[in-house]
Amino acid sequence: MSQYQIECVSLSKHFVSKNQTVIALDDVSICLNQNDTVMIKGRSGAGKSTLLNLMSGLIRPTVGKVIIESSCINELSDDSLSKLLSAKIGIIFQSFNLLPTYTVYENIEIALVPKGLSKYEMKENIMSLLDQFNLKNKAQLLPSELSVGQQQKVAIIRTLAKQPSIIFADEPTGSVDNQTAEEILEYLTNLKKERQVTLVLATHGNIPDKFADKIFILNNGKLAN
């Protein structure tokens, strides 16, 4: 059994566009311990989102392996991978990925359906989280009726409601004002302390270095020395 919670072994990802091969990630290897807060930094196009998508199982590598708690996730069947994602992994997308015709409450509720909670338990969990982010009075609004910062908070709540042991976040503070960014970082810090959650954050540099236990810098798809 591996001593690490997450291992990326010689990861590479190639995309074909207009008959040309684009190397988005090139031979990246990193190891993360449980309860680490890890920042992956780099300029736009450096490969940050690609690495997060590989680590979270959203895409499969061209070469290399991603191992989470001793399971090589890119060798799992789609069904087994889906179960792993549902049970252990939370993803905060840069584009929020909120369902536009669902209310705030419904956007969070849909993430909790696999847990088999009663309606009462589900309502208690959702309203408690909304209250912590000062969004309790927004539960019945549509995403389009919220500010950008409020939409980001809902996307984060939807992920946190699943109570994952690993959270991957792509620019979680990139679209919000400084005060909202501080609130988000404070909540993630407290979450890590309370639940022993591993946080993997991609950022172009708007999150202070002191927030992380480890920092990896990507440049043109490669880890900087």
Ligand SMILES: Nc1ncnc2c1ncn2[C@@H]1O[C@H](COP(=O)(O)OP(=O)(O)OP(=O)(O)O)[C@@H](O)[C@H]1O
Given for the second form:
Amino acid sequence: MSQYQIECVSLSKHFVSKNQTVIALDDVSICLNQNDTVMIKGRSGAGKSTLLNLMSGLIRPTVGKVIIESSCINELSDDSLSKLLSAKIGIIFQSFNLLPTYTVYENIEIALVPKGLSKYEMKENIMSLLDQFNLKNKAQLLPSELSVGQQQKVAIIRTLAKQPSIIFADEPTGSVDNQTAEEILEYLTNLKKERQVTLVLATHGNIPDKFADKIFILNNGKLAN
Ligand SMILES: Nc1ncnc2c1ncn2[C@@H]1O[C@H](COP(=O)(O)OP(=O)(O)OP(=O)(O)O)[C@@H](O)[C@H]1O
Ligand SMILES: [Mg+2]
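Having looked at the form predicted alone, could you now put up the form predicted in complex with this ligand?
All chains and molecules follow, beginning with the one already shown.
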């Protein structure tokens, strides 16, 4: 049994498109403990989203492996991987990935279906989160009827509602004003007071270092020492 909750072992990811190979990530090894708040920093194109996508099993490494709670996620069947994702892992996508024809309420509801809550519990849960993020009056609107920052907050709520024990957040404050960003980060880091949460934040630099226990810097796909 590994002492770490998440281990990335010599991870590399190459993308081949139009006869060109891009080395998005090059031999990256990091270890995270349960309940860590970790920040992955780096310029645009440094490989932050690629690393998060590898850690959350959305893409497979060209070389290396990702171990979560002693199980190598790259060796899991699609079925076991989706069970792990739905039970433990929450992803806040850089581009939100909200369903455009579903209302704000329905976008969050869909993420909660596997929890098997009653209709009443579901509504209580969703409305309470929307209230905490000042979006209660937007529940019945479509994502396109929200500002971009409000859409980002819905994407965050959708992930939080599942109460995952590991959260990968890709630029979670990239589209909101500074005050809202601070509120979101306080909220995310305060989750640790209620329950065990490991938080991995990717940012090109707009998240203050004070929010992280550990910081890793990526530069052209390589980890800086
Ligand atoms: N699916 C893909 N196909 C080809 N190249 C890709 C793909 N995904 C990422 N890349 C390349 O990998 C490199 C790293 O991209 P990545 O999205 O990880 O950067 P990032 O650090 O998240 O940048 P940003 O701060 O702009 O979000 C870039 O050069 C990008 O062009
Ligand atoms: Mg990115």
